[in-house]
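A lone chain, given as structure tokens: the form predicted on its own.
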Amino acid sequence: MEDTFYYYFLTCLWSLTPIRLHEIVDYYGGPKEFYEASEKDYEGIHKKTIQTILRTKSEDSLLRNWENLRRDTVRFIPCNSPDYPKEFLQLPDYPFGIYIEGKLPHELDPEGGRSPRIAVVGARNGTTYGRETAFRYAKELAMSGCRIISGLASGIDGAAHAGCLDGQGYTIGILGSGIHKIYPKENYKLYLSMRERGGILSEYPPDLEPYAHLFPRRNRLISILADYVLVVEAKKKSGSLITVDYALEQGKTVGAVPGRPCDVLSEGCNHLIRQGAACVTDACDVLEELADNPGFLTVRKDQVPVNLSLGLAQDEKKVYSVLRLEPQFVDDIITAIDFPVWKTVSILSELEIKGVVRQDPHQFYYRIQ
């Protein structure tokens, strides 16, 4: 059996924790060793451990698997191959092989540098201002030369790799589930772009079904190959400040999009915030950041969208002037200018339809430039 397969058996051992599964391998010196080991050989090892992998020993299916593998369009990587991303190596418990479609960020960089790399990450429910945001963000990011890393979840992780891949850049997703089990199922067209113009990377195989206690442990993964870390919509305890952790642990930098304080999806980030999070209120407080680093290819701010006149005219400008990013309620944008409440939600209508302003279902509006 060439030395590869060992590694595979080692991926399909998922319900083991990486750490647990680290451990054990080292005892026995080495993943071919650990799977040749007998029964007997196992003594000292939690009993429902050792049945979890005799039981992943004898399956039919793991060697049906493996020979699907290797005719599969998922490409299998172990951890001691050099195409594997020596980041993940950084990690006490590195995955020990990982499973890719499309391409990984280092495939693309040339001799002699990289593109920058940022993880947006966010709410699964976040409102429409959030996905927006999200959307906007990665888009001028991409547009800059940043490389966009975000988990495929629906919500601020969808809006982000969409809005990469609209500014014509590249991003990856790292799932908590196989690659051919993509959840949730309305981001399967979404996957479809990302593995001919991005990548798709997960630890577990191919047909593993979407498991919770996956998710968390794949953001590890996320924040490790990234250079920065952007919230842009959370809730004080969430998944995506399991990301933070992990970044702030690597030595990551960490940025938050500030929210109204009485919103339960901007308290994560504006708690970042208060903790030292960088405040981020445009895609250049995140290339400033990243534009002193030598290691980086140069970043282009110059890239990003900036157009303050708009093509408004003079009345549509001071209603402009008024919104924000924040959604605002039509009532309090009505006292905040001194015109007729008819005239007023004409022009908002007026820039919704130029493109720079949009209004959500119960009347709240906010700028998208």
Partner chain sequence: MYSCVMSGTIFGIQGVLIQVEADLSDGLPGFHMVGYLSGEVRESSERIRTAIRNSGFELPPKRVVINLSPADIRKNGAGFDLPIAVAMLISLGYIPEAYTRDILFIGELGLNGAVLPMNGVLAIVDEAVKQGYRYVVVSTENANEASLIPGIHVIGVDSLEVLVQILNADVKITPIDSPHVMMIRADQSIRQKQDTIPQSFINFKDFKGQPLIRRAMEIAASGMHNILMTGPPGAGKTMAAKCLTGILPELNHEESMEITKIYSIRGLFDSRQGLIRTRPFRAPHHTITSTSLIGGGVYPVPGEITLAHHGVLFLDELPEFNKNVIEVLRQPLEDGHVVVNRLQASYHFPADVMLIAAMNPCPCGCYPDRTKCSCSVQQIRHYQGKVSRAILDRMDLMLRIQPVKYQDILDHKEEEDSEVIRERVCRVHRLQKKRYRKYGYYYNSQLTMDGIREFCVLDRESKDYMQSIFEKHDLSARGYHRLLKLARTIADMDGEEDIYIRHVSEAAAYRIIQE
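It should be emphasised that the depicted structure is a prediction, and the values quoted were computed from it without experimental measurement. Positions refer to the first chain, counted from 1. Under this definition, the rigid core comprises the largest set of C-alpha atoms superposing within 1.5 Å between the forms. First, how it differs from the form predicted in complex with the partner chain.
- Comparing the forms between the two forms, the C-alpha position of T17 differs by less than 2 angstroms, with the core used for superposition.
- Shown in the overlay between the two forms, fitted on the rigid core, is a CA shift at R55 smaller than 2 Å.
Since the structure above is the form predicted on its own, I would like to see how the form predicted in complex with the partner chain looks, so please show that one next.
Nothing else is written out below except the one chain.
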């Protein structure tokens, strides 16, 4: 059996916490020795853990999936491979192997330099405003040469990936499930384009279904891979704050987009700022922070698009000036302007085609900054 197989076997023991697994493997002196140990060798290990190990070892699917992996588009990289991201090895509980589709960020970096990587994280049920913000910041950062890392969840994560792709940048999503079980399903389209133009990474076997308790664990990979963690919208008790905790432990810079004090979805961000996180109100704030680091490839600040005049007609300007960044019901817009209903409605519709106004949900309009 080749060496990689033993690392593959270790990833199949996903039900054990990584730190525990490391302890056990260290005890036996290596993956190969651990795999080849017989039942009576497993002394001093908890009974349940032994059962899990033996069951995984004896399953037919273990070898079958190993065989399938050779034909798969998914690459398996064990932790002893030179391709394995060096950053992960700083973790006490680094994954024994990772599954990757597309490219890893360091594979794209030229010799002797690297592009800054920014993790953009936030609430799954973020507001429209939050998603737009994540999209815009990710796009602008991507255009300045940054790479965007996130968790391919719904809400802020998805918007950040989409924004990066829109800015022709590279983005990698780190999953909490197997690569073939994209969760949530609504991001499948995003997954398809990220596979082509970015990367998808998971520490779990490709066919593993999503389990809620595995998701927080992958946050340590998001933060370790990034140089900067940006929180866009988060509740007080949020998974994004787990990422922040990891990031602080790992010595990364954390920034947060401030919100109104009364907003539940901004409580987490405002709390972070109070504790000393950078207050980010513009993509340039992030770039400036990174500019001090000599190790990075120069970021192109001038690439950030400046909002010039939108070239709107008189009446269009009038309607546009009433719109806000949060969605507003069309009736309120109609009442705010003294145009006949048809005029306001058709102007809104034209502005939407021009791409300066959007609806979410239907007939709730907001402007894009």
